[in-house]
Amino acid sequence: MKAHDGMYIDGAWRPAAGRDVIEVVNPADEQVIGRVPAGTAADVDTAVRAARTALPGWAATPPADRAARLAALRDVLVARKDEIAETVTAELGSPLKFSEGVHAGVPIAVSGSYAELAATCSFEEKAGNSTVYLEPIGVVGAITPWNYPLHQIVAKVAPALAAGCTVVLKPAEDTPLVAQLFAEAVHEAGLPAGVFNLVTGRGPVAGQALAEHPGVDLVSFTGSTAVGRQIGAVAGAAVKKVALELGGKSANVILPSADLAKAVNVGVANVMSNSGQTCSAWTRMLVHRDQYDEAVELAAAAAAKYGERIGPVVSAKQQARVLGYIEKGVAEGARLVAGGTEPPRERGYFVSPTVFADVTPEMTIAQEEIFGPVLSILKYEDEEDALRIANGTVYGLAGAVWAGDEAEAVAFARRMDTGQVDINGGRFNPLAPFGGYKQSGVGRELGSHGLTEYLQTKSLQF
C-alpha cells in the first residue's frame, strides 16, 4: 500500500500540523519503503476534539448498530487480508506465511468476536432494587506497539467501539503503514466521522500528548514496562483510567512426567516465532536436573532449524539491544549452545536463533525482557524449586506447563503468578482475557473482559 501523507481525523485524511516525517524501513533489507507524518500535540488535539464531538452520537447508537459496523469492518479486513500480510511483512520483516496466519488472521478473528459481543452484551443488569447500566467510558487514547501491529490495534479499537467509545490511535512509529490501512478499512466500513482517528508520530511527542490530553478519558497502552510506568503516572495524576499491557519473562515449566521432546520443541518454536518479539513468549525454559542435558541438546538442535526461517528484528536499535543481551549472557557465565552475536546475514537486522544453557535465576538474561530470538534454559531440583524460579521475576504475563497428566499441570499452573498459562501446548484463544500480574500490566484485553475495560457503571435505585 502507498503511505498517506496526512492524518485520518474526523472521517478524512487531513494534512499534519507540522512538516516532520517518519521514514518507514524494511528491516529485512534496510530500504526506506514509505514516509508518514510525525504528528505533534496540535494533531493530537485536533483528533481528540473530533473524537469528543463524535462521542454523544456513537454512545447513543444502539449496540446492534455498533455490532453491524464492526461486522462490516471485519469484512473489509477479510477482503484486504493479503494486503495486510504484505504490509506487515514489509515494515516488520516477519515471514509472509506468519504474517498471513497471525498478523492478518488474529485481528480478523478478534474484530469478529467484538461484533458478536456488541450484539449480545446486555449493557445493563439487575442488582436487588437497582438497575446497573454499563456505559462507554468516553474518549480512548490507544497507544500501540510494533510487534503485532494490527492485532494490538484491533485488540483496543474493536472493544472500545463495541462499548460505544470513540478512539484516537497513536500507532508505533516503526509500523505505521498497517495502521493507515486500518484507518482506510474503518472508512470503508462506514463508521461515522470522528469515531476513529489516527495520528502517526513518535512516542515522546504524539504519544505523550495523547496520554496527557484532558479530553481523553482512558489511556490504553501496550509496550515496555518503563514507558507504561510513565503513562500510568501521567494518567494517575489526572485521575483517568489506564489499561497497560507491558513486558513479560514467561516460564515454560517442563515437569518430569512430560513428553520432553514435544515440550522442548514447542517451547523453542514459541520463542523463535515473530523473531522473539512477543511479550508473552516463554523465554525461560525450566527443566528438571535429571532431564536437563537432554533438553539442552534437543533445544540446540531445534533452534538450528530456525536459521533460515526466522525474520529480522524490527530495527537496528532492536538488533543492538538483543545482541547486547547475548553478550551479557556470555559475560555472566551462561553457556551458548546455539546462535550468538554473529549476524547470520550481511544485510537486514537479523539475529541468529540463540539458546543459553547453565542459566541461573539471577542472571540478567533470566530476569529482563530481551524481545528477540533468545531462550534461557534453567535447571530446577524439585517442583517447589521450579515454582520459586517461575515466580521469581517482576513479570507475570504468560507461561506454560507440561506434564504427563493434565491435572498435575493444572495444579502447578494454579500456583503460578501469571495471567495466562498454556497447558501441554494449549492454543491461543482470542476470546480469553489476556493480561498480566505484577509489573506485566493493569487490566485485560480480548473477550468480554476486554470489553469491560471500556465501560463504566451507573446504578439507579428503585
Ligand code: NAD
The other form holds:
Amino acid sequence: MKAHDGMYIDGAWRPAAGRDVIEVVNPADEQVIGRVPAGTAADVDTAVRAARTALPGWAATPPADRAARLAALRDVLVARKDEIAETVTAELGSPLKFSEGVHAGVPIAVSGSYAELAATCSFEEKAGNSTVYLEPIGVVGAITPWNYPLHQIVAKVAPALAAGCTVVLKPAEDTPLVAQLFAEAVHEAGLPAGVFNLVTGRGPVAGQALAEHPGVDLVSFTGSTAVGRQIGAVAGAAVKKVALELGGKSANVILPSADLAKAVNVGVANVMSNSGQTCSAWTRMLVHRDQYDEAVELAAAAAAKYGERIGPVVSAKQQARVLGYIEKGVAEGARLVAGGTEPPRERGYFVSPTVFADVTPEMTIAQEEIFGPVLSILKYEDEEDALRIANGTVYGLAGAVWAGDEAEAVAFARRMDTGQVDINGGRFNPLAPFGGYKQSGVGRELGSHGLTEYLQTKSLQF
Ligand code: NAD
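Given the form predicted on its own, corresponding form predicted together with nicotinamide-adenine-dinucleotide:
And the full complex, kicking off with our chain again.
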C-alpha cells in the first residue's frame, strides 16, 4: 500500500505540523518500504481537539447506530483483508499465511464482536432504587505496539467506539502502514469526522504528548513495562484513567499425566509463532524431572523444524536485543539445544529458533521477557515446586496447563497468578478478557470486560 504523508485528523488526511519522517523498513530484506510523518505535540493537540469536538455527538449516538458503524468497519476490514495481510507482512515480517489468519483474521473477529456487543449491551442497570447508566469515559488516547499491529489497534478502538468514546491513536513506529490502512477503513465505514484520529510518530514525542494531554480522559497503552510504568505515573498524576497491557513470561506447565509429545509440540509452536513476539507466549516450559530429558529432545527436534518457516523479528534493534538474551543464557550456564546466536540468513533480521535446557528459575532468560523465538525449559520436582516456579516472576499475563485429566489441569490453573490459562491446548477466544495479574498490567481487553474499560457509571436514585 502507498504511505500517506499526512495525519488522519477530523475525517481527512492533513499535513503534519513538522517535517520529520519515520522510515518503514521491511525486516525480511532491510529495504525501506515507506515513509510516514513523525508527529509532534502540535499534531497530537489538533487530533485531541478534533476528538473532543466529536465526543458529544458520538456519545449521544444510539448504541444501535454505533453498532452499525462498527459492523460496516468490520465489513471494510473483510473486504481489504488481503491488503492488511500483505501490509503487516511487509512491515512486521511475519509469514503471509500467518498474517492472513491472525494479523487480518483476529481484528475482523474482534471488530465483529464489538458490533454485536454495542447492539446488545443495554448501557443501563437497575440497583435497588437506582438506575445506573454506563456512559463513555470520553476521549481515549491509544498507544499501541508493533507485534500484533492491527489487532492491538482494534482491541482498543473497537470497544472505545462501541462505548461512545472518541479516539486518538498513536501506533508503533515500526508498523505505521497498517495503522494508516485502518484509518482508511474507518473513513470508508462512514464514521463521523473526529471520532477516530491517527497521529503517527515516535513514542517519546507523539506518544508522550498524547499520554500527557489534558484533553485525554483515558490512556490505553500496550507495550513494554518500562514505558507502561511511565505512562501510569503521568496518568496517575493527572488523575486520568489508565489501562496497561504489558509484558509476560508465561509458564507452560506440563503435569506428569499429560500427553507429553503433544504438550511439548504445541508449546514450541506457541513460542515460535510470530517469531516469539507475543506478549502472552509460553516462554517457560515446566517439565517434571522424570520426563525432562525426553521433553528437551522433543522440543529441540520441534524447534529445528521451524528453521525455514520462521519470519524475522521486527527490527535490527529487536534482533540485537534477542541475541543479547541468548548470549546471557549461555553465560549464566543454560544449555543450548537448538538455535543460538548465529543468524540463519545474511539478510534480514532473523533469529534461529532457540531452545535452552537446564534453565533455573533465577536466570535472566527465565525472568525477563525476551520477545524473540527463544524457549527456556525448566525442571520441577513436584506440583508445589511447579507452582512456585510458574508464579515466580513479576509477570502474570497468560499460561498453559496440560494434564491427563481436565479437572487436574483446572485445579492447577486456579492457583496460578495469571490472567489467562489455556487448558490442554484450549484455543484463543476473542471474547475472553485478556490482561495481566501483577506487573503484566492494569485492566482487561476484549469481550464485554474490554467494553467496560471505556465506560463510567452514573447512578440516579428514585
Ligand atoms: P515500547 O513500549 O517502547 O513501545 C510501545 C508503544 O509505546 C509504541 O507506540 C511507542 O512509540 C510508544 N512509546 C514509547 N515510548 C513512549 C513514551 N515515553 N511515552 C508514550 N509512548 C511511548 O516497546 P518497544 O520498544 O517497541 O519494545 C520493547 C520491548 O517491549 C519488547 O522487546 C517487548 O519485550 C516489549 N513489548 C511488549 C509488548 C506487549 O504486547 N506486551 C508489545 C511490544 C513490546
